[in-house]
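In the form predicted on its own, a lone chain appears below as structure tokens.
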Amino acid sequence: MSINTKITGVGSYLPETIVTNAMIEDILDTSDEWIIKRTGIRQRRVVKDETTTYMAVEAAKRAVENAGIKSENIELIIGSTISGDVSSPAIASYVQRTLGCENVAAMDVAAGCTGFIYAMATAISLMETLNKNTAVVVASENLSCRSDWSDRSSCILFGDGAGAVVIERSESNSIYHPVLHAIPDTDDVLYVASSKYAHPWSKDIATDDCAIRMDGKKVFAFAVDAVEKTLNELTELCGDKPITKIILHQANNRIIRYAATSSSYDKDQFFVNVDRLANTSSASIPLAIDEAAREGWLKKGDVVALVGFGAGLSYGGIIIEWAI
């Protein structure tokens, strides 16, 4: 990337709806224990009245906010959902028009888990060919809706919420070395389908199945090797200047001890809040820089890596000086 790019703003939104594994074990054959011991998950958040949309534009107005700046100021928006809504417009649609952004480029990625840094990749990238100065990157999922509920292996493991960033140029870069990847999921081991009607002429069957699907064990296997890779591949372009935070996507704590343990990185430069967030897909690593930042954990000057991985099998990473 060839512009000077810094994060100036943070914002997230998360639903008041507090679902405990207690609450869990009232409705499914398992126990906090069980749960806890596989996921590192002890509650998370989910929507009673919200909608993706709503998150969306709630954590996009707090980056705004945050980053002291006005509506009209805003060039461009990405947004990153599995679970909008609507099928279209997207998110970055709506966010545009509750914020009043007139004439701006607004559209969504679709990368899963991975979908934030896909998004800050892509809204750098059309900065500089756009010639725009300030974007905003939101990511918003509502999960407990696409969650099977009668599947304890996959429920317990999903949250709600949202997080948003506001990216300008700068005298400085402060947003570099992004690193894209995929591998062809050929055995369908983490998808969400759609709901569609058949048709006169169609052999479809209409289906409202639109719950996430997920072989758990092929799914580890798949994050602990793309944490491993993104995270040497970062280390390695960073060169003379070492990380010194990592922000993973919180899909489970067992990925993130193992990280930490596989790596040259000690446990406690990674961030951790999957424990009371559970996985929020491509919302997690947003959700987690803001509270990273407002308590403190996050400094001026750190070198943060983040690292993204999920459905497509989709993974990859960008690296953040820590500029607020």
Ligand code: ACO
Given for the second form:
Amino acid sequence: MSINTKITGVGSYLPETIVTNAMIEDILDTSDEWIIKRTGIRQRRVVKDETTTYMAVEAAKRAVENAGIKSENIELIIGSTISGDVSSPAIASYVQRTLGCENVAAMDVAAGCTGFIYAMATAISLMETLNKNTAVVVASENLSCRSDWSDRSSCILFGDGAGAVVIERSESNSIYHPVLHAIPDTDDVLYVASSKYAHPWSKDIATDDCAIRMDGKKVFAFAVDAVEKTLNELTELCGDKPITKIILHQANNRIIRYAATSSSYDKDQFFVNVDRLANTSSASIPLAIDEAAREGWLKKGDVVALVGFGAGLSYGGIIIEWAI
Ligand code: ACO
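The structure above corresponds to the form predicted on its own; please provide the structure of the form predicted together with this ligand.
Once more the chain from above appears, this time first in line as the rest of the complex follows.
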């Protein structure tokens, strides 16, 4: 990139309601022990009254406040979700409306759980192309309402929440080496169907099935391969500037542990909050950044690899130097 950018603010929103594994034991044939052993997940946050839009707006507001900027200075908003309240408009448009920014470009990207990485890459590219100074990238997911609560192999995995960052132009560059990839999901191993009406001339039938469907074993195999490839690629691109911290999409602690074992990095360099928040799809990386920053796990000067993977099958990563 020829313009210099950095993250100047971060924020998140989590619903208050906590659903523990024990609470799922009450409704399904599963156990806390099985879930922890296969996923590392102990509990998840789920919406009660909140919507995907509400969480996106709250996370964005907090990021803007954290950056210490005025909403009217935002010039670009990129959203990411697989669980929007509406198919159109974008959550970015609702964030614009609520924050009251008049003159922005606002759109969402749809790249499954890799959405935040694609959104970051899109934001820094558009900041350059459109000559913008300040952007908000926000990812928000309401997966509890996209889970089939009779399917014990998938509903145990997901949680709700939103995270956002503010990106501003800066003197030196702290966001670089975006790498975006996708391989065809020819077997439909991971997708979320849309509900639809059928018109009188179509052979299609109306459906209200909009639950997350996946082949867990195939997704696992794809995920560990994608993480390994992306970390290797980022490591090579960073050259003699070592990556100090790694934030992976928080899909499953087994995937994170596997990545740590198969890489040259130490397990302590990997951030983990999937045990408490479960898999929040594209919101998991900004949620992790916010928590890691607030808890002091991220230190000024850290060279952080963000790595995502998900439906598509998309995957990718980006480097951020922590500068707050
Ligand atoms: N509780 C108890 N038993 C269960 C549960 C459950 N919640 N779910 C499945 N089982 C049973 C199955 O029925 C099966 O029983 P059987 O042997 O009698 O047929 C047994 O456990 C083993 O099932 P598998 O599906 O083979 O279990 P696996 O070891 O593959 O674990 C899991 C399933 C956790 C989903 C794993 O495949 C996985 O982690 N995959 C990655 C998926 C993922 O992270 N997806 C996230 C969304 S995609 C993304 O974010 C990129």
